[in-house]
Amino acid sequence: MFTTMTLKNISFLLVSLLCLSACDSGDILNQELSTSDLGRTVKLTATMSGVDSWDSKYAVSLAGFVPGDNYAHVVRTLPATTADGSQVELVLSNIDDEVKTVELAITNRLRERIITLARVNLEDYADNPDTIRMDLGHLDVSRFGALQMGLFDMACIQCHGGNGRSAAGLNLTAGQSLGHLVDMPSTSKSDAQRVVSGDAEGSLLHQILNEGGEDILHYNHTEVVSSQFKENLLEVLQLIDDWINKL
């Protein structure tokens, strides 16, 4: 009996003991949540396809990252098994003054940057405490639609554009790029296609891209592309690649 009665009042003190110090700290659960405060805050929302034609190498990611730097300080990835047509909202918090900018960005398993889809600078929000809102809209973040968002949007297009600006007769837009370079003869260099199906080496786009490639036509296409990435070049040529690899 004594010893029954002398663990329920150890007990009871132990609970009184909590309940004080709970008292002492305030909100224990408000405490935890009022780390989300710190640093900036990035929500992204899109409709996506595409997520899951990636292999386990790669991931769709919000990614953070400080200059100079083509690893990712902090990051949210989608999972590989987001379906086609999906409503994505991805929220990146706790976003530390070292990081510059905020990037939908294909990233690998190290969390390295292999070639950014959309980028917002937060130093362009420096005056606004709020949540930074990236509103994309419908992607397609496949293999191939992150070429086009990533290299051909960004470097191609101002040479390789439509209305009248298609240099050697090849349109690089959005709904034109992919029947403008399957299998298809380069109007530049006889008896080359500007890629082969599952040849990236034997594709001249693969060609051009590459070291040597400023020699083969009368255009320095090398010097465009290292010169846009600066950062992840190797990266976006092995992607591009993978990608002809794969067809």
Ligand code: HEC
The other form holds:
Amino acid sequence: MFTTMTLKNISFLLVSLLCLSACDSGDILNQELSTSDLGRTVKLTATMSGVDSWDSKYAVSLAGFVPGDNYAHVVRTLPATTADGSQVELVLSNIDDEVKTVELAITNRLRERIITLARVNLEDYADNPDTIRMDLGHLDVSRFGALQMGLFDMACIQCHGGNGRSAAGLNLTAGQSLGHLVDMPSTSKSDAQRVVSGDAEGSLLHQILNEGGEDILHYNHTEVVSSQFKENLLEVLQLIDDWINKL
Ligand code: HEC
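Let's compare: the form predicted alone is above, so bring in the form predicted in complex with this ligand.
Zooming out: every chain and molecule, the one shown earlier first.
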């Protein structure tokens, strides 16, 4: 009884003190309540592995982006210690109108987008004010997992898919890509290797995607990536190099 009274008294005192300077009517309380109604809310759920494989410069984030800006406008990041197989929930709220996409992305310390793994366009939900749910199932968000989802699945598998539709015999679908790339000989260019472990610049993959690689093959791959990654091309290319150099 005594404790309860004391707590009540303290909170009454605090409210009174706060009100001395600012409360004339109760507007403050109303404003505080209504901020949660401002903007959209996106809730992501997934079972993730590979979160702890990133060094401290990077984070797995749920981030809101304004078109043309590669720096996240709002962001929530996962703790780097998230263990493999963890059920993960990230909620991004109070997303204002300027933000057009909310993305599961790898970001750096400056909130810069490195690569996007999944995205929702908020305009697709313009008529529905409810919380937008991203239920993504099982995800490998390690460096290679991020390249699979953010690069191969988005920009490559329409030509390098399975079912005998693999240009140059290269299958870049999930589960196949790693074995088709690492230390494998090129079928298009003699003496070249698709990916040379530990040597990005010596890898055909690096050469055909970077500037100057337009004419190495009969198909211009620099154009594929520069049209797909308008705001984060250099970051994606760097991520590929980091992956190869750490093999
Ligand atoms: C529109 C179709 C198309 C898309 C999209 C495409 N490629 Fe290709 N790719 C080709 C063709 C065609 C070749 C074979 C070119 C040749 O033989 O000169 C090729 C060859 C390659 C090779 C060389 C394989 C070898 O063994 O020599 C690599 C590596 C490659 N692509 C990677 C990629 C990556 C990574 C992406 C996504 C960023 C991608 N490609 C997107 C059509 C495509």
